[in-house]
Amino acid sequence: MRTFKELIASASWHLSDRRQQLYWSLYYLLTDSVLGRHWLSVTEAGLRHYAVGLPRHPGFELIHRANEFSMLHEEVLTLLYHLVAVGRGRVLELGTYIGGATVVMAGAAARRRRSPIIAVEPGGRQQHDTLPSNDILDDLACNLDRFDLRQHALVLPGKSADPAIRQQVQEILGKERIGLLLIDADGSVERDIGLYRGLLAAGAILVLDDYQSSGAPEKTVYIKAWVDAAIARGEVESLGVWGWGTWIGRYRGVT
């Protein structure tokens, strides 16, 4: 049986072109609302439909502009917007780089009046082929300021494995839990999930970049191995592979 969200999605294909804009406006209004948060479940089919309507998305300009300095595909940025809008816990990003995804998630948090996202980034410099940075933390701050989103992202300079960083994350959370964990760092997802597993909410969404990537094969080996093994043992449920090879799934817990 299809979910309510999937039934809504299927309705769009039977509408005339001139009614498409109205459909998408109502669809995004409902899907990203408080009602959507409590009544519409996150499924792979629902996510795929959500991404299709990007040109009509109310956050299209934000997503499109952030995509210019993002290491993630525009499709993934679109889904991050949605997952922040409907998420029930806090957002933790490990490896922000210069903030493409950070800006999108902070923008969604601001528009939906969610708590600021927590972003961990060690900084330094990176001689990337297309998106180099001589000062990662400074570029990150500039990008957040450019979109007037500094107050919607708590940036913690440091490495995810540093005990002091984990302690800061735990103190910020208090009694809250992480509902969305995005990892785009050094490929050691088993380490990071092990460190932050105890802070995850039930059914938390995991977004792991480089599950498939010809540009970072050394990271892909470890990430894909962990994901595939976690699926096999029932620890996570897959919600698909997106963009340039970013995996999205739901955390089920250690069995």
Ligand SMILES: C[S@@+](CC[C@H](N)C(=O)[O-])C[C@H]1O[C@@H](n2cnc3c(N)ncnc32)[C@H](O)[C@@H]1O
Given for the second form:
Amino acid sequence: MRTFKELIASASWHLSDRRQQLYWSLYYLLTDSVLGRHWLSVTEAGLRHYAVGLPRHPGFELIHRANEFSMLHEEVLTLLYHLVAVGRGRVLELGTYIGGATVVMAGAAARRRRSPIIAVEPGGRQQHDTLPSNDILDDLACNLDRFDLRQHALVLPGKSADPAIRQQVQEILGKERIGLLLIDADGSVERDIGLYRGLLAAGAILVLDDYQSSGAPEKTVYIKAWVDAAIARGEVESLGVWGWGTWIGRYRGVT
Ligand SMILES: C[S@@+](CC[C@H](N)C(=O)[O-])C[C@H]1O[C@@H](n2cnc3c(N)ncnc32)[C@H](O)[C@@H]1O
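Right, and the form predicted together with this ligand of this protein, after the form predicted on its own?
Complete assembly follows, chain above in first position.
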């Protein structure tokens, strides 16, 4: 038999839980809306708050399921959802593997009625410890199909530095520019940013994996060196390091 005090405590807990639910529902509704896109600027503090409410996020199930086949941390996938929802310009992903981040970003594009994302991946096979693939492009297509998102991701099979791929990206963009660039490829971010910087929108958001990583030290050396030097010369502004060491920042342009 519960005491009167216990009943009150449990009722207030439910009430506060309801309030929490209401708060996060409204928060995500507004933050990821057209209003959020035009009135709120992306800040590190804003991103930290956005990530905290993940269990109450309307895309929680999508993010959680995609996380099962992504090499990125769930926190980073959550922020990618937001950055697609509020981004101005197109999304370019270099290095999809079997599509963990691709599914989240395509899902956000579908739900927020944004243009399809552009995703570049050479394919092949990989003997990864926990996420092996015999055919990366086939697994990517299957994962997009599983979530009914095939038409929300334009997959370009090839490498980021292939001139034909660069040309295809430019043709897809037309007069549009890239508002969000996610690079999780072979570690050569300097090469990739050099190739694609002319297609970036003013203030585009960069998401670079392996800024810090114990699993890929060979990539980290180059990525950290590029990011730190770019911050020092004012080319980018840092918006924090997330998850397992993914860096997010704003591109300010070459000064
Ligand atoms: C770490 S995985 C990407 C993981 C993915 N972000 C996720 O959410 O699981 C790196 C991928 O980059 C691809 N890749 C390597 N070099 C590339 C390049 N130059 N251009 C595009 N993709 C590349 C690899 O084939 C591999 O699938």
